[in-house]
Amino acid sequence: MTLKEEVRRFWDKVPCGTRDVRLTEGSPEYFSAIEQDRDAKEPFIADFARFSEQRGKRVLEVGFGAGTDFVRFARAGAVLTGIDLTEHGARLVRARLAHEGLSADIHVGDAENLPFADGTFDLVYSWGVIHHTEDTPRAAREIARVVKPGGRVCVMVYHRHSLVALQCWILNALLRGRPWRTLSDVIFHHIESLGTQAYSLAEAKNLFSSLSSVAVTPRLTPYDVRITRNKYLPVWLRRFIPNRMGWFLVIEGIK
């Protein structure tokens, strides 16, 4: 099996923010779950999607997952369009327009290969999805390929550089006495779907250099302070520590 197979399998499986819901898949009550659990834990989101600006624009997410952000994409009016790697993923984004009344085009694919012509969109959009893909670089030049000049890329990647990256090297190289391993070793092997890519700040701003202007924010995230996966230190306590550890890049530019 290659490594786009178990990167596939793996989120079909369960797709992206629906492994702790407890609740009837595809019912209104899941998509809820899924949405509230998102809020909390990334209600910095909504600041670097800009959902209500993009009435009327020609939008693309890239890796959709459960369709959270998807879905307010379509609330907010965009001309909107998806493509994901899961079938799974798919069935769940048209349930969960249907039960809002929303339409969008729908694509199973892959994001080292988008199906769309040069120049297409007015956004392109993508939260935590191509660090996941076999080849990074090409998924990033393909993003850039079909985002109209002028038009916005929004994309997060995982940080090499922060807390969750140093949590997993403690518990996969340290702790069992493997301390020579790189924590892109331990990324690629221990991380969510087998293959995982984290990048610097240098790095990531690499991935789309082709745009005219790049910049990369890095995020302060939940995962950084996880005690158990379910608990994390508290908020005032968080504030201490600096986004610059943080395990999200978001990487925004124009073309």
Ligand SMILES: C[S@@+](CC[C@H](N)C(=O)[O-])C[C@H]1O[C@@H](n2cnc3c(N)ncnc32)[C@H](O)[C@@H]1O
The other form holds:
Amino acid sequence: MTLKEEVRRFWDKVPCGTRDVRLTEGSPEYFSAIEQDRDAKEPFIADFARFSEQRGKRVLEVGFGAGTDFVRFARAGAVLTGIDLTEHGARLVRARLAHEGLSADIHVGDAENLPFADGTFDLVYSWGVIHHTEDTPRAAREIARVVKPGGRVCVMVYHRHSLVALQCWILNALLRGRPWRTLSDVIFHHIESLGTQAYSLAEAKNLFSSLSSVAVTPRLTPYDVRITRNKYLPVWLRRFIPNRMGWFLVIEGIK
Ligand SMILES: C[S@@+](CC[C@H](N)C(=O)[O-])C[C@H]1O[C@@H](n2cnc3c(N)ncnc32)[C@H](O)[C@@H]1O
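Moving from the form predicted on its own, what structure would you give for the form predicted in complex with this ligand?
Time for the whole complex; same chain goes first.
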């Protein structure tokens, strides 16, 4: 099986953010549970995506997963297109839009070969996706290609120099008597789908070096301060941990 097929199977089996939801798949309660979980864990997305500013704008989401951000672009009135590697994600997103009487152009396809003309979109948004594809630089080039001159690119990729990466290394390298394993190696093999990559700030910036401006900001996440699967460090303690040790690198660029 190719790496791309492994990645597709992984996300097709359990779309992102649905693992802990024990409700009937596709029901309104199911979607609202996914949305509540997203708001609790990643509340900073709204400021980054600026959903409310997208009315009438041509927006592409690359890797929509179960569609939690996607539906928010649709609610805001964006002229919306989405693409994901999995049929399962596309099915969920179609159902989710139908529940709310919304519509969008949905594609099942590959971020490395976007089926859109150069300069099509005002915004290309991709949250936690292109680090899962084998040729991330190619996916980044595709994103930059399809955005209009003057348009915006908003992407999140994983950060190698973060607490999540360190925890992964302690568990899978140090505690297993293999301290020579690198951060990249443990992330590749043990975080989500096989082949996951994580970047330094400079590498993340370099992915989008063809854009006229790019800013990369690390963001501390609940996953960085997790004690057990559902327990986190107390909020007062988290204040002492700098954002630069966070698992998410949010990249904002203008073409
Ligand atoms: C961690 S999930 C993120 C989903 C969504 N953006 C979110 O935040 O909930 C990763 C998603 O990327 C998709 N994906 C991985 N590789 C892809 C590729 N080459 N092209 C398109 N989608 C891809 C997967 O199918 C999955 O839905």
